[in-house]
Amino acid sequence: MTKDLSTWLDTLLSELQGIEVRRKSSRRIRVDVQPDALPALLELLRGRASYVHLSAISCVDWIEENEFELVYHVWSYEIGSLVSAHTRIARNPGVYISVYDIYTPAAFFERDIHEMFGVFFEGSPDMSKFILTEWDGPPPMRKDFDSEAWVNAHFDFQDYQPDWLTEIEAKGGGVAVRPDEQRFSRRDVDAS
């Protein structure tokens, strides 16, 4: 990014009060933004900057600060520029507005984060689940979620010996800690 559009990219974001523009690099800006003001930002980088490219949103699961930090990557092909727009919203109930009408691929990003972290965006046109559609669990990658809980409660533990493995471990190979030598052993599904 040369310098001019540098500036002129500061200057068109000083527009929007209550952001923080922080550049990673020549090519790299990260803006932290208040919830309500997110929406705001994405039109205008894409309006006005030419950030057509929604990359991706990521989220982020911050148990303790009982907050969801959501990033939405925007690409600009004109400027060669990525912008990470970060905020943050309350982990409960876990609601925010979807921006698919800025972004027509938030949709995509929007349902896989509300199947994965139980995110629900109000206006997204399916919040329906598409990869985990037989999953009757609570959202997987919330931190809350204990895996080794629900994987001992869900399944059977299975002795796995084939004779091949068996003919590793004969030539001193194979597995370094058992299954039954390990935390998530059986006996703990044993014990409840």
The other form holds:
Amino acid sequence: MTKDLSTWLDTLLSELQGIEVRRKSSRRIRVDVQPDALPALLELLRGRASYVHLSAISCVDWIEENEFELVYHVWSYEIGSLVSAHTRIARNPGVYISVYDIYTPAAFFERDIHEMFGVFFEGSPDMSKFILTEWDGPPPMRKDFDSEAWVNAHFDFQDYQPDWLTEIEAKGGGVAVRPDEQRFSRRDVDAS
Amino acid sequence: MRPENYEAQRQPPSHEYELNIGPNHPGIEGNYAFKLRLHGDRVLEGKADAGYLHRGFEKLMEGRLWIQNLAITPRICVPDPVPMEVSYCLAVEELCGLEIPERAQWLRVLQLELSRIAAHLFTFGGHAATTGMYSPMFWGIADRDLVLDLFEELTGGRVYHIYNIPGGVRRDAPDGFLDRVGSTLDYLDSRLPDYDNLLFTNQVFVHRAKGVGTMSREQALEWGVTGPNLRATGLEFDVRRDDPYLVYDDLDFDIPTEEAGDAWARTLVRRKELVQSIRIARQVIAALRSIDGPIRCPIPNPLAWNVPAGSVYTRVESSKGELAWYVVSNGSERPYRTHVRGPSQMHAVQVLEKLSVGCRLEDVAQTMFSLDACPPEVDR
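Now that we've seen the form predicted alone, could you pull up the form predicted together with the partner chain?
Full complex below, order starting with the chain above.
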């Protein structure tokens, strides 16, 4: 990234109200932005600063602060730098605006976040389930979803005792750690 | 015919029908399904279905120590596992502020390039097999096995290496290893003309691949396509050169491109990348012979390793495109959140759905293989 372009980008970003810009290295910029200003920022980055490639949208569940953090990573082929735009939305009701009209690949990431975290994106083309088609539980990537407890409550362990194992056990061999002694076992459920 | 069926007989004949390919089908990569709506043999609509593969790696990683997660990372994409390991290690190193020793960096680059060669040979073979030619597939798998032998010698594992750890690599190359890598590279180099004769000058393959699944550069940029698929539309972009990591700055290599953007161009780009990867690997061997020193910097006790709080986004170039990790630490011994941006997430879902429309039925599998989609990255 040339020095001129670098300073030009810093000037452009400093024009915006309500955002905080931190340059982490020559090719990485972190921007913290209010949720209502994020689409305008992305539109500006794409339109005026050639950040045409949406690399990913990441979601982080900050359960203690009762917030979701959405991170939009955009890359410019011409300037050669990556901007990560961080914004935070309330965990309840967890609704945000889609950026599909700015970046087409956002459709996939928004669908994924909707499925895994339960954040609804208004205006996204397809919010149907993709991976968890037969899932009726809570969004599994949320921090308050305990997968071990869910498995214990919904599934039974089947005993697997084939003849060859019985023969080995008769001679004193066999399985070193029994299923009921393993960490992911039903021992807590069975005891209660 | 029973009377109740008479009504159905009087309906105008419909030529539209639905067809599921996969999740277990030789024309599909991995456990993946593709639902098609067809008119005759022309595809009207395609819908990707991720099926059941690996589930919840990101959630699993939240419950394991930083070091334990190394065992999960290569399983996300089996044909090309090394970039997953390396990029996760790069993320942890950046969070901890660790400086990797130079020799470890060169060893990582050697692994990355060998992995790229192995993955490309796999994809060639698969692509050729979808057009009915099995010889390139057998050859590709057999030649790939020689690379896996090298991995076994270096790391102990043929497919899941788990050789990188934050701070460096686990062990140094054994005696004579670099010579054996060199002779394997010579052999692979000598095989490339054979591949040209068998596949790239084969009229059947040329006719079947040219003009199939074409996308323009504008479409590729709009759809977020990366890697060889983007380079096949003429854009010369490679993370290794344009956003360098490790020692790629010191290496001399070209970035092959093609203009057509169809299945043929994509495969040709991979064929040209094999030459570049062999070239890079030879430079790495020469460098490793002259660089001595540690292969790992001092790291804290891995079982009680608290990574400083913060977040980092690292990306590398895998054989399928841009691969990135977003890793968040809250200062504890486990990651607070990890997010994988798999290189073929876009190719396997959105781009494949768009490119398959208007295709003929027999070209769907070929489009998928030429895009080099890796389903585990989608269903991670």
